[in-house]
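Only one chain is shown below, in structure tokens, and it's the form predicted alone.
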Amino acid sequence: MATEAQGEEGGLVLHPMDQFKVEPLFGGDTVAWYTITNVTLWMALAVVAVAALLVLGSSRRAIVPTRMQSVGELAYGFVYKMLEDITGKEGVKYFPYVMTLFMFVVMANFLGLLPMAFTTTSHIAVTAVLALGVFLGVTVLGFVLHGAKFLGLFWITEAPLILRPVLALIELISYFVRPVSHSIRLAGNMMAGHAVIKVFAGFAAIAAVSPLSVVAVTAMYGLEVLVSFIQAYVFTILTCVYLRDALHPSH
């Protein structure tokens, strides 16, 4: 999974961040908004993989489910229960959007663990679009459902009156920071994990520490599999929390 090169003096030179370079698929050095890149390819593969799992897995529904059907049903039930527990019955109508987010993020994370793959969720450009979509969606929904009453989200009635303006300002700043923290958390964790794996894999080229490096890479890889799922879960559960605020803005 890692590549390493020997320096001019024989030292080991690692480039753990090279795996995150955005490169055009059909040559050229310029990347524009319309350029088909490795990011585009692996995002498309994530969409295809999700469609294959959910559509093909449920095309032949059986009482005794196949493995693909079982995974699809587990994912469906997992996200549905999470959304219902956090937002209540009112939030269930938005299940398709939340389910789509979860499946795309978790599939992109897992595909990024394949050898020679590209982890699209390690790029802030990708996660920021997802987070901004959630932010704008719940904000518009809040005003559509409640009008000016949606601003009650920032007015904490339980606090003493003298503190409410200060707390309202803090809540307002916190609200607009949501898409930033929402996107950076996912991208940062995915990038850090893959970079660490590449560093450990690079040390495997040194015979003296090779066995230890192999053990370390294996452990890190197993941890990264867990992190890939957890980060998709965290991204989705935060989406549910923001959706709950839009449905029930009053403190």
Second form
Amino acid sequence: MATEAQGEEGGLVLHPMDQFKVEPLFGGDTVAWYTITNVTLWMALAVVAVAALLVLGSSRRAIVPTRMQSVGELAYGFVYKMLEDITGKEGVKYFPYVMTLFMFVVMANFLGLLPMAFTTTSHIAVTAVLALGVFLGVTVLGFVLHGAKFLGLFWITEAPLILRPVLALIELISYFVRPVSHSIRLAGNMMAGHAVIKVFAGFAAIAAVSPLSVVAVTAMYGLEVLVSFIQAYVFTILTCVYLRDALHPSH
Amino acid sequence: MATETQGSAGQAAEAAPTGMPQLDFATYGNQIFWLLITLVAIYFILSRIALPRIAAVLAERKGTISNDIAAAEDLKAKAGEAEEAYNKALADARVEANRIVAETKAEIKADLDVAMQEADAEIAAMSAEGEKKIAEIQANASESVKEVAKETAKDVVAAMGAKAEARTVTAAVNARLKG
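Right, and the form predicted together with the partner chain of this protein, after the form predicted alone?
Full complex below, order starting with the chain above.
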């Protein structure tokens, strides 16, 4: 923590990364795997938010939807259409899993924008599990559905024979980089935005620049709202694209 | 914070000097554990309750909308039919009305003619009677003149001292009156 404190002159102390610390909720210093931490709290809130939107919102099953039900149906239609457009009819049976990913990421992102909140999706550990889940699931699915033919994904038959081994190597590398980029993209975006907001907020302690700082925080906040949705969208659409590769490896 | 971390011998806060809590591997187990629970919870909430319900609502709405559209088309066709029937009824009524008007006109004309004839006859009868009366009156008048003339003539003759003979006076008066 001391490394971040640049507080020698003017009492300016910036701790932009403190908001990402995982801390036990009920005292104690050690974080064991079962400890109830702020991670637990904010993930539980994400579950509550998802349930509120999709379960409570649709509880009246109204033909003419209420506002909340309308938003839930929009989310449903948004992800369903995305999945169907990209993977085709065969991908529709994986819709609950894709919807789970989307709803968790989007809710965690937006909950993270609340003041004093902890952003679970800003942690590489979380996004890596999400991305690895997709990567492993898709790979296993590809082999189960197509057996050895799944490897045709790397062996591009349209290319000249001489180039094929080279392309196969490139394809193989890009395939294994997928979970890395998939997870770091989300965590990096969330972390960077929140850290920048925190830095601007820290500068507000200096009277001369504080109005500018407030404006900057506001502008960054607006940008972050956009990023929160876009990153959830990107994460989901990439999941759909990877799923399509598993379902139709021939092209 | 620093005083706290010194106390705990190790795991959680030791990674802090990197400045990135994201790279504090000691918290990974915790995060992964709770994340898996969260994902399973959301998965079950969605797949068991939310998604089937929303799918049902959307399907129901789609059905309702297509039903309503079909019903609307049905009603529209019916409205068209009704309009046609109305127009036909209107045309029929117009024809009927024209027919009735013509019929009534003819009837009235016939009645009128009969009445006119009757009136004409009555008038003719009345005028004939009137003429007869006038002729009678005229006859009476000339008779009276004759009578008066006779009386007068007789009186004049008597006054002149002669005895007038009735037959000659009458003949003279008649001759005069004719003349």
